[in-house]
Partner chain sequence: MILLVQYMLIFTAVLMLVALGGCFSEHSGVINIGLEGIMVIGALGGALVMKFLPPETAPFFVVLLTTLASMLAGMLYSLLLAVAAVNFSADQTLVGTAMNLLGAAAATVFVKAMNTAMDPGNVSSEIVYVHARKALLIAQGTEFSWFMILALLLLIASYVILYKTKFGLRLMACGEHPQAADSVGINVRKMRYAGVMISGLMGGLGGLVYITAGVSAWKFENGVAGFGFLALAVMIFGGWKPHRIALAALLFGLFRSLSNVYTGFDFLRNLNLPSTVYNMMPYIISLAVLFLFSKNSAAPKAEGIPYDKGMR
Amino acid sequence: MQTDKEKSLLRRLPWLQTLLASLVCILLGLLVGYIALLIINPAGANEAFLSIIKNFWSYSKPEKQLKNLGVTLVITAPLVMCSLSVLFAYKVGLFNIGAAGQYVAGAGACLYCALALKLPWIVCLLAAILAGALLGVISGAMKAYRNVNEVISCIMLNWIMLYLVNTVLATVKNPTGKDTYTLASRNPGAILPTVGLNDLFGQKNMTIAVPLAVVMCVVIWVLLSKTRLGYELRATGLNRNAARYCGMRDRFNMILTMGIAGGLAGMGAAFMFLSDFEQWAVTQASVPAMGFNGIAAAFLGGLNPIGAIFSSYFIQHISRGGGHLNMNMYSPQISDLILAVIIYMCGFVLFMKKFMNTQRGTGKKSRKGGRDQ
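Atomic model of the given sequence only [the form predicted on its own]:
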């Protein structure tokens, strides 16, 4: 039973509710992963579990630890942006499952501008943002004017963009493989600036994408929490009819919301591909998981832009930790199992918060009833 003081603390600090709910999801995921390791090979389960948790700390040399930390941060930046895309739309009452397709659109735009048109990085970055925003606007307009469910339109657009981008980027594919050319070999000017971060981490792909992702989290938090526009967007999400009655442009707000959400996902793709960390495989037949993982990161972070930073890092940390397992005993997909359980449990984060609030309300009524008797 919670004491009155604990209930009061939870009531005053809603972020604490989110933290507790997220920690429960994480612990359950880790527990399932550990049980799986015990079932496969009990002798090495403890060591394997610690390897997943430690990730880059498994290395003995500090410079190698720092380099692998840099790799984790590089792949965290685009996930942070996809997480922001999902949570921004959700705050306005829309479920942006199209972050994956918007991420694809951003990847196609920035790589085509970089490899085919040989444009500088700033233009490629803007192209990725605009491409993602345009895809988001299409879903937003269909929802605003024809009441088409955004989930359905987003899913369809995800696949349309995948095959469209595959077709477009086939023109800049390396003839010796299935991937596009590297930026370093074709247009080094399209690579995002490193501003010394590559020297600090000993990782050539460490660019301004990492600090920019953090800055964007702060910007989105300020926009949603401290501005009139953010208030209008959230009001539209809570009750579209009431917002219209108060003179707010509900249709415009929905389109703008999806446009901003799409732009954030497109920026995430630019952070990945303009860092020259990986190339686009023009033969891939499935939508990249980054956009879908953004849904998990958004909910695990409690739908808070700042929380998205930590949840996104945690997901990528565990994902890369699977690579440190003893392959003779375990499959590296154990880390994927852990993440799958955590992702599944993320759906219960809001339920847990609601349960905490219900318990507080029940406690209040009980005390009031006791005084009345």
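Take the protein just shown as the form predicted on its own and give its structure as the form predicted together with the partner chain.
Here you get just the chain by itself.
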């Protein structure tokens, strides 16, 4: 009996499979990073690898650790939103590679509202959400009515938004550099409320964005798995025609999905730029990586909204850790390399799960692919 139980443990708990698969991805990614460090300079590889993994722990003073943990959390919040955007769309059968562009649109909207129109934070936040949602709706509508592949239309929109936002935000550029003005200098009222979190962490950019991101994860989880709308959306994603046959509005659902996904990514941009942590560089020639990292976080988190919190944190932890490297010896892009390998490995997750299901079972292929919830 005991052995029987052991055998089916992996099969009975799909989330365990997901966790295991994600850990395998992470380990392989880290391994490749470590090998790269060894090849570049074997002498400092161990130390460098540890500093990537440790990130804020590499500081000795507790205050400094806390402050740097705060920084990591500040940049985690936007990533959580982008990964929510990607996974929400993916659950409905759409690949939202446009999270990057929706993020850009959100950034443009909230910064323009904050710096040019001097509006309060809540309006800026809403503007960012709307801008992202609008972009999502465009892709969704093109998919629903004109059969345009959402991946392609999203890629086009990513680049259009990048150039558009660069042009628009050039009007609120700080003349001394290539960045937009800081919110603190022009419109402190647009900075998200801090409700004491900044003092707690000793990090001035710590705002309600961080707890809000967690709340949004729960909201999305409930929406997807506990509501009728979520059920309809997922049904549309699984089989559009069957959903339509059952009386669901497949086109509307598709557009709504992309709208929500876009809104989430736009909100992520507001979390980033309305915390005044980063300014928009109007000369940037490529779409910010945040949206693409959202894809990584979504898949690494096993396409689960709660998992997205942990995977997003992990990704930003590693990215920040890359910044602690000795620049004269190693390039900080090592952490990008690790992330890229992790995303690549995420492509094999389905295979790994199949392997786990067939390997330890009684030989009968499990039909459950381990798609939790």
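Because the structure is predicted, anything quoted here is derived from the model rather than measured. Residue numbers count along the first chain shown, from 1. For clarity, a rigid core is taken as the largest C-alpha set superposing within 1.5 Å between two forms.
Enquirer: Relative to the superposed rigid core, does residue 332 relocate between these two forms - that is, does its Cα move 2 Å or more?
Expert: Indeed, residue 332 is displaced by 2 Å or more.
Enquirer: Taking the rigid core as the reference frame, tell me whether residue 44 has a CA displacement of 2 angstroms or more between these two forms.
Expert: Shift of 2 Å or more: yes.
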